[in-house]
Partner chain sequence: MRRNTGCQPLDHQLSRRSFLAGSALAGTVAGAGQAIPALAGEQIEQKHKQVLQVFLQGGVSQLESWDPKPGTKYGGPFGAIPTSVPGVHISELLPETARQMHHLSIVRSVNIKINDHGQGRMFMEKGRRAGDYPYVGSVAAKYLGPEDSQLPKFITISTRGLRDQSAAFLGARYSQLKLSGAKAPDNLTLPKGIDNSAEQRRQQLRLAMNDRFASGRRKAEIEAYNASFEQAQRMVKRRDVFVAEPSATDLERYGRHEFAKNCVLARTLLEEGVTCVKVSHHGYDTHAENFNFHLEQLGEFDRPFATLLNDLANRGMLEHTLVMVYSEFGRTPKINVRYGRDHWGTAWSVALGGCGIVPGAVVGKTNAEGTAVADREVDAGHLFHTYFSALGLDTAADHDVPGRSIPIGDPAADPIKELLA
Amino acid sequence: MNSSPFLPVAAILLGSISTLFADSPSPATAQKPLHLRIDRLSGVANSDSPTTGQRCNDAEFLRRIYLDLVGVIPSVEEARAFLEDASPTRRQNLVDRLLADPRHTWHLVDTFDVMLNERRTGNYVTNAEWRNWLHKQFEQNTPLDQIVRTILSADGTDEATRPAAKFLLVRKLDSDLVTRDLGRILLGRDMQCAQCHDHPIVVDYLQRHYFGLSAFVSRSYVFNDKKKKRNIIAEKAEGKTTFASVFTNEKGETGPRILDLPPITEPETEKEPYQVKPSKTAGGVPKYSRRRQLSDAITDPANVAFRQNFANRLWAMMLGRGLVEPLDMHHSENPPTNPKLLDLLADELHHNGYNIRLMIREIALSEVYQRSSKLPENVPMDSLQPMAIAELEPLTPEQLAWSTLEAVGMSATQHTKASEQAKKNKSNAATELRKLLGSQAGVLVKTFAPKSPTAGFDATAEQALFLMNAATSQNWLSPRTGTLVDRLEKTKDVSAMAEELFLSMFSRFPTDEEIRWVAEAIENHPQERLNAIQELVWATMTSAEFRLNH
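Assuming the form predicted in complex with the partner chain, can you produce the structure of this chain alone?
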């Protein structure tokens, strides 16, 4: 239809099928689609038993899959279309449609941007450059391990990969910060307590693990290239990584190594160790770079921690909870709730060539993904199987921002303009809508962003006050052409009105009780009908059903 460079999902998926079986030791079992193998291991495939919960209904699936795949709830039209679709393969069709939607690519950008850089801003590469680079990767479905390799090896001198250097640059190459985040974000292991001594409680986290990782990056630094007016990553050729325990006076020295894998074998130091000697005008470029070893070492198949970490993170992204929780506390005393399942996902990620879309698709098609968040009646909680009930997961700030703007009709007010600009810029409407509403979404993201990457559900009074009283949030309730309040005001029939409200906010039809509830709120209101409508929209927008992915 337009000249979007986005590949059809079939091509992406088919392209990877050939690699799917490439290294598989046993093709006979591997031929079953992954989602069926997930079902076998999850133990909740059989929906007959009360202990495995219930399958979610179409409306629950609809809202959940939109939030998880495209990062926003469906529009009223999209919701209606799906809820009226009688095809037996409607769920699978929807999954495939959404995986090919431009919004999916943006959702991956949001997710991985936050996962990797944790809302840090500034420092040498702009967020826009970095996010556009990520967008390009996800648009081309670049394998995840390759994305990570580029992120860790880019030094900022090559314009094509410069944005990828943001991961290191935004942390100013601070050795402790980078080391901790390599452990947390790429290996699922928060070893910060092992910085000053072996971890006092987690026996697996040793000081040498911390400093083995640190050795890869501790010689690198940010160099300000005044001629080219940019900051790049430079490196020294010398510098030992030593450590001493503050408890035991034990001392150690380590070369670069990943956890308990053998240390990297290093070449003899040459007489002249530099290609470019570090000076005031030049960043050091050693003949042998420790940092350059990092990207291969971390993504090496021998490093099982890498694929386990990302399998767990993709699972958490979809299910709202990792098989290991917290996501960065993989260790022997905090085992996965389902070790075989984590192994399956991790191995599959490796075998399919780190194809994220394929993994997301298969998880979405599994029965365990399609559980209801409702508890089955008369079944005690502790007799339920793990993962039998869907999590109630707070929307991420980005999901909340775009869903709110969709629900209250702010997105609808910009549709025409977005389509026009898409034609003009040869892009797509979703991308243009993001530009048009970017600053409004930004206010929401800023208000709802957790203050720390390791905090749980951060529901604060300041956020509630924003929804209650801020000029921005009240503006969404004004009866401008196209907003939800406007549409409701123009709807005479009260059940049609209730339907429009519930489809906009919750992507479902109201129950009879809820239609009566809306009718009463309108009829019993002491003032104008408009005030009643605004109060209803506000109450649904601030309700738990809207705030949570369920």
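Same protein, different state: after the form predicted in complex with the partner chain, show the form predicted alone.
Lone chain follows.
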């Protein structure tokens, strides 16, 4: 049996990940582990109760945890190894192994890239620069609040942190766009309507909240440094933030502030307020920068909205649905479905030093994460407790792309080359595989990505046509050495063929009925065996079971 090329790297890193978690400064170490407290508050700790749903079986857990932690389904070898593991701690062992896997770091890059920049491209910092910077942060397990502080304070002049400035530069320092996204993405509050007046529906979202955020960034602008041939973030030292309601004409003025927290106390304006005066050849650098205050203010412990927002987003990342939905509409009339649980997660995120790997691990070990997506027999839906059934969720475009390449065997065809390049470049196989198959994955991501940042899952005719006719997808069905079609064609025993197909696509063994289904498809077309195999691979690849995380 061939082992995954990623396992040796993961094994090396396993020695450090326990230390990583042990170093967390959580005061909760004297309490029960967080995952047990999650279960107590979620109400599914008693797995024997018919109203709390069923625990997912090992195959369901295997596929789900791979998708959620490393963004790709397991290889056939990885699936077999886990499904044949009789250890009582096999699930916890797998969670720890995947958290130490280089693919987990890339999955975090994919997730936070989409979360923070919502697939925006270009505008002064390339996606590659931004993603490589994110990769470095997650590889070093940089605390999440520190990452956000760097993103908001970087001005693009320091090469080390210039990629972090993409969050602001990609929005061209458009004050309204930046203000809205600060509220949506970092605070879980879409206050766009409060730009012109207090929100007409959400009584919590006030115009002064919107402009309190706007005041942090309204003095900043993009400056084209022609001498160094780059665009940077510059800032003026003056400029008041005023607003007026279009409904009542009531006028207001505010300094920088976060929601209802007190306004930032600002120093008296000096006679010469600039370190660098703004001119045609120089971007302004004030002695006192409002934008730099933002990075501290938004991550300040007093700002509960920040930690609640990211606790909710991490929960949604793992469970498929936030405790607050939509993720950016947290207000008193749309409260969390379980307020105590959100408070627990938010406080733990803060106390553990914004160690997101630790938070993800505890959620993964909870019983509520390990609920089956199947409705228990003879149990009415309305009698089930909240979160008793796992959410069915479409794979993200990135999960779909890398899982498809894994399932059809394209990843397998490049494993040897990826391992060789990893040795040569002192890298790892996961990173090199991304380089080798990135263009193919990119085509699929582009086809399946939603057309707008706020759009949800959207099945389109373009996606169907891609799977049916595109040269890329047809190439996946070719009998090239090492592909799934090639492996199936070389397998004479139909039961073994069915097992290889189902482990490749669904990370589980086939049922007797499914083996018969495969046998009929093959034996009924003895003269077109290759075509029958290709049809089987295509049918499973485009099935709902493959398309969904369940």
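In this text, rigid core is short for the largest set of C-alphas that superpose within 1.5 Å between two forms. Only a predicted model underlies this, so the values are computations on that prediction, with no experimental measurement involved. Positions refer to the first chain, counted from 1.
- Remark: with the core as the superposition reference, the CA shift of T511 between these two forms stays below 2 Å.
- After superposing the rigid core, the Cα of R55 is displaced by less than 2 Å between these two forms.
- T481: CA moves less than 2 Å between these two forms after rigid-core fitting.
- A C-alpha shift of 2.5 Å is found for N524 between these two forms, based on superposition of the rigid core.
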